[in-house]
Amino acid sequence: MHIRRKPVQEFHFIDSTLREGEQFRSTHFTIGDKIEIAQMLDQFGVDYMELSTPVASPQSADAVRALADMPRRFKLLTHIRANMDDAKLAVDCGVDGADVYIGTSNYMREYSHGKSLEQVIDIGQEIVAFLKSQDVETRFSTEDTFRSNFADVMTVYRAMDLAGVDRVGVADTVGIADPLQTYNLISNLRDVVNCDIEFHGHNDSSCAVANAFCALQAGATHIDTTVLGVGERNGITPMGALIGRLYTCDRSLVEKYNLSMLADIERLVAEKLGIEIPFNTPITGEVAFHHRAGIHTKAVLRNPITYEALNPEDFGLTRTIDVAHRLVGRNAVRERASVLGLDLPDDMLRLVTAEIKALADLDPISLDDVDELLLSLAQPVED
């Protein structure tokens, strides 16, 4: 079946670091890491930003009233069961926007809270008027919705549309969707549906990334994303692949974000987590714009478009030319040896370069190593 695809439109970043990132192993976010986080995301220009619900913990209360009071551009928004008390805590601690869930899958409604579907309708119908009485930005999500009969979600998507919710999510909760069941559920719903649309994507089959991007090339609004994608197991859709994914579709899709924090935002995260930001982590990885191959460097030195989706330097970042190892070209150690502000004739280009992997054949050698070599050879031996 052939699928034309869409253009993404007009979206937002849903920032879930303060809430889904505390269900990440080990998290213990004080509140002053959550300001401090929250300040650096700010400036960065995430459109809202979701904390966990106010009843998880005394702390998590004051947290959100602490955040609701600070100076900021992104919406506040909470996280909460569709339950009454929850609700008008929420409203008490100022924030924004609620985000109602409740399971539909036969898992979550027999498991989970046992009701039924009617139930389930009537129970999001009176909470969306109460936040909406309360003028609060309010998103119905069906929790496990890949696992949920079709039918029986669609019909609640539509019942909390008429009921006047701003956004129903869509929530692959345990990570089971792939792109296609994403993009034909998503466009399904959005000829359902009049109001916006949110997808939350956990990352248990690595498709999160891919799945957030069909869903907004169906027609979604708004998806959530973490720092590093931190969040309950393998987490969800990390925000600085999604932006990767997005930019090499169409660099104007990323222009509203300041890029060059999106490093710095993710070792703060990672520190307050005491994490390694992991090597192939899309754009901030350590070796995200590390180049080895002869070939390789050889045409990047040229014209790094040829082997670079992504420009460093829209990130604040800069790309490496690898010259320590048996695989360099003579290129490569051309560009060193200019660095070192040698100008090295193309014989000795070739003498250096083949010299070089003899050594790297015998032993792993280091950028040391490689200009201690260019420099004995560029200058005269003395008598």
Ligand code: HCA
Second form
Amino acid sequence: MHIRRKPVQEFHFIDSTLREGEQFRSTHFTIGDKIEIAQMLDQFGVDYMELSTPVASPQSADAVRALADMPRRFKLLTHIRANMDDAKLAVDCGVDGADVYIGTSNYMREYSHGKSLEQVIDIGQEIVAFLKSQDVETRFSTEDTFRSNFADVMTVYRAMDLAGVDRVGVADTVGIADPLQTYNLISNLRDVVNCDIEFHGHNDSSCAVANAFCALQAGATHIDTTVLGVGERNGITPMGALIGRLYTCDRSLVEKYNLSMLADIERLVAEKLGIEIPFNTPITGEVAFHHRAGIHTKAVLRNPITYEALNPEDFGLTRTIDVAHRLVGRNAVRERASVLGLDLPDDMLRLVTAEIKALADLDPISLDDVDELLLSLAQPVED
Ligand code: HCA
Ligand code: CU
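For comparison with the form predicted alone, provide the form predicted in complex with this ligand.
Everything in the complex follows now, all chains and molecules, and the chain you saw is the first one.
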């Protein structure tokens, strides 16, 4: 077992909003929606976009063709089962790459495709050879990797690496892996294959972001993300949250992305899915840069870094200082007064602060209540 955390190396996001995200409960993307989302993510700077397999439905195939034809910088991938018909159709639709997957857990082998490990390897080798002969970037992934036999998956990965695959994929399909397990598995895999390594993690037990980050520390080169984390069940690693994690580790890791677009991209996808952006979403959640307690606001007004790991301005956002509550401090009240053009002496500030606290103890109060109080007690500053 290796524990040797390295700095995160160069990595790529594979945005799967148009594949994994299509498996989210309320998704119904038209081709126009898919193009609109892809254009925004292209401007944002994602490196790859993965679409649902063209086998899924006629619209799915049309969408792959439409995105293949649009002007873009990202590489277009589609997600296919490990069979030749799917691989041929993917090539026919004009993709740059194919993400091939097959289950390797006992559950999948018994209840899903029913193939032995040898058969999985034979099919994999045949498909990798075909896709590479068509100049298509190829990834081979073992679905449900963490509930598969460790030696079995390493055997499959090594065989695919030798067959010339560009990337192997580790998938935490049911969201059971923890960060240390992820780190260990990827770090061992790093020693077994020469090709790139992709990680795809579900969020059933809340570890999707931490697992993706540990995968990068262990040597993964590609991470699957979706906007807001949408996907099957409660989804996968959300792109925004992973950006937050990487930024706090080393801001230069995410400088290649157009960060001020993040909030707009999330709003666009949320609107199309008919959902709200959850209040506690890192960076873009309503309260992500909202400061309340007097001790916090005092320091944040002097230097925001005291209580902010991320600078909202880097994302085109602003912080808010909350004064309408019982935990308010004098410095926040002074700041609010100055926004209103009032310069209050200290004794007056003490008085108003005490008054706000007393009012807020009785009932919830609003910023308007605070402003009214300030304006009634103070004289406007002369210009
Ligand atoms: C699924 C498949 C998948 C595939 C991931 C991958 C998963 O919907 O069950 O190809 O890397 O989570 O295993 O999304
Ligand atoms: Cu998945």
